[in-house]
Amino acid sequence: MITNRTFTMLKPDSVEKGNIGAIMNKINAAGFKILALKLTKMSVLDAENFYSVHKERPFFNDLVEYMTRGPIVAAILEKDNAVDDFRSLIGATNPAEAAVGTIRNEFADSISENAVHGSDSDENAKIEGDFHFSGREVY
């Protein structure tokens, strides 16, 4: 199934920073259409069960207080390749492996602060996109 529609938030210390602004001009400038938008915090029960996947990794407790300690920025987009164009554009995980011009390596700081997340397949684009908005927040 190949969409053309994936899910990205933007995390905590991206929004402390001040940096959604910049972050949105990449996005919007990479082609991407805004389908829903929204500044939403996510709850311990929130952020447990969209992580549920890490839940027996050693860094889950630390990614949920994380995620938890503020504000996010939501957002479903679309575009040709959404999936891919977007991990293209948003880098490695670890912003130092981060190719230069990508969001991870413009705006984050380490590994578990990497300012940004991407859906890594279609499937899980639409999983991640319901999660956070109903059907009547996407346009």
Second form
Amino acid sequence: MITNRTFTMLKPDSVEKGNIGAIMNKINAAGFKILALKLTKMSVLDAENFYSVHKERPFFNDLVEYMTRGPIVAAILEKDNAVDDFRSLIGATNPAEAAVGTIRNEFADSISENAVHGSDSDENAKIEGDFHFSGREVY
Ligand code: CMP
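Given the form predicted alone, corresponding form predicted in complex with adenosine-3',5'-cyclic-monophosphate (CMP):
Okay, now the whole complex, with that chain kicking things off.
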């Protein structure tokens, strides 16, 4: 089922560097409607669960440490073709490979600290949105 929704997190490096406003401006300018939004902090258990698909990867422990070291901004976004269009807007996982003008090209430092998350499928957008938001927090 295509829902036209995606889920994003502005990761701790984006919050630390004061980039929340600049990144949200790009998201708005690209035509995404904000359905849910909050500043929150993941616990170690949250991050281990959220990234469980990566648990065998060599970077897993560093990823959990990074994602739990400070607050994140979590959001559910709506737009036609939201998942694919948002992944185009954020650019490649490795900012060195991210197209000019993408969020990771402008705001990310490295493949491990890459500024933003974007869901990779409609199914995961729903799972990830539900992970962070209750029904009454989504408008
Ligand atoms: P994201 O694609 O949002 O979700 C998985 C995260 O793991 C990814 O962003 C990066 O933060 C991190 N990651 C992915 N690949 C690597 C890698 N090769 N080395 C370190 N971290 C990575």
